[in-house]
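Starting off, we have a lone chain in the form predicted alone, written out as structure tokens.
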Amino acid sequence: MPAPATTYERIVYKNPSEYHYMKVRLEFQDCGVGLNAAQFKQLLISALKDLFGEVDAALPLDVLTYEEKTLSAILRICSSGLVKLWSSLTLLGSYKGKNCAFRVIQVSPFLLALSGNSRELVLN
């Protein structure tokens, strides 16, 4: 007697989330050069307007937390705009004529999952 026909389902979650959350850094290639919160905050702005123009550089954009030390931060962005985020952070080159650019490290909508990193989990 054959064996009965082993039946899948596939589930597709539709991401109903109204913000999505980004942790980044922003890179140098001279060191040395710092930023505090605010001009972080508005780097990110003029990222958005210089791509996109004034009416997407007011998209509701937090800096929920930054380390000055390291140039990161995490960024809670409303989910219709994360897409153009991304992409004016990629584009970025510079700032006050300096080369620089963002790496994005993690992005999620759930703030949850950027508390941990399941590469850098060390077992002891």
The other form holds:
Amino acid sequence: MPAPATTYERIVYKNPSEYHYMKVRLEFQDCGVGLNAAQFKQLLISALKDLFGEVDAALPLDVLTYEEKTLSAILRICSSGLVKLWSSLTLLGSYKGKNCAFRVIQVSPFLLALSGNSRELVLN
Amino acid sequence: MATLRRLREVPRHLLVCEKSNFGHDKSRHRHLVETHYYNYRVSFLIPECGILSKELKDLVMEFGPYYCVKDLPLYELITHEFINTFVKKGSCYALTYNTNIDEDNTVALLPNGKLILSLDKDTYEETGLQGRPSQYSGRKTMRFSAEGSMMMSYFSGYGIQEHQPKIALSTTPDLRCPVLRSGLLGGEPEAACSTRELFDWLGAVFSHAGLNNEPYNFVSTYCCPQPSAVAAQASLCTITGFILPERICVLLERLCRYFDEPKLAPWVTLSVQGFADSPVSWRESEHGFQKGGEHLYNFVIFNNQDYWLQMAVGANDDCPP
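Can you give me the structure for the form predicted together with its partner chain, which would complement the form predicted alone we have just seen?
What follows is the entire complex, opening with the chain shown before.
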């Protein structure tokens, strides 16, 4: 049996997101190296550790989605760790001796915003 | 200490959550949909639904077309002929294509006939127009939507192409969904999830993230908020392109009528994402792109015609209306 009609209510949340979300892609300069999801996560942790040390290598970080073919992922990081993660990705330059770089495609405090990217709309 | 504080700072963002009922006289749902002009992506999710009804499918197919006009000089939009042919008839929307609001000049034509120009300093000084500095200061190919065949013939002197929105339909088996109570926006421990938890979960579903990870999983610990229930299957539909608010209103009304007959689903959702490089979000509120250009909203439609509405914006945006 449906419940009776609710009353109007409005709540405005300022900076409500505990987490920020990043859509990233790892690019190799020459032939790529294959990484599975666990290796990809380990690479992120080592990037954090190299720049900020052991404590920040333990920041709550999740790889929500990972595509091995394109080395693309959606990451979730606690909001207070966003700047540290982003700067670690920026300064990561190689993996197993091969030159590479992280491309940050999208960043948002709302995961729903990452399900589409209007800058990728192509009209030929 | 200041450096440490800066390392932990994040851009300001706002999430407005409202609850109401579609039957309330003062419900603003229609107005909020109609005044969010530039929509890139519309998605809806229906739990406990394996196949969309023919009516819904047909409705989804009617979201287009829209038109892309290449190398259109801006003065064409302020000629008497253009204004009489399209603007005065209403429902004419235009937005520059492939311009980044934080780098390039951007132009938008609103359905009320206003032309919004977001210009860099040099271009602004060249035009000699009177304007105001962007709150956030911090050509082109234009996208249009208006009366179809007239648009093709009016701009036949320029390269005009018709485009149809892209549609993606899928069914997800065994989808773990949060339990919600329409009267409890903030949720209740062990009884119902909150509006914020639902909003995050919806993002995970449409991003195809795993929803059932264990807390000790190395790669991801994300899981569906609790309490939750498993839907045997759920229908997801996503439409991307240059989408008019009028079509979204029709879709919203159709989803409201989904519960006219008894259904297993306790609620359905409708999400709309705006163009990141639109110069406005709702009405004429300035929109900008700092680290992201998000401005989006989501309806949760309950089986008793109650609804939740979440409106989310980023750093370079006013609070949603």
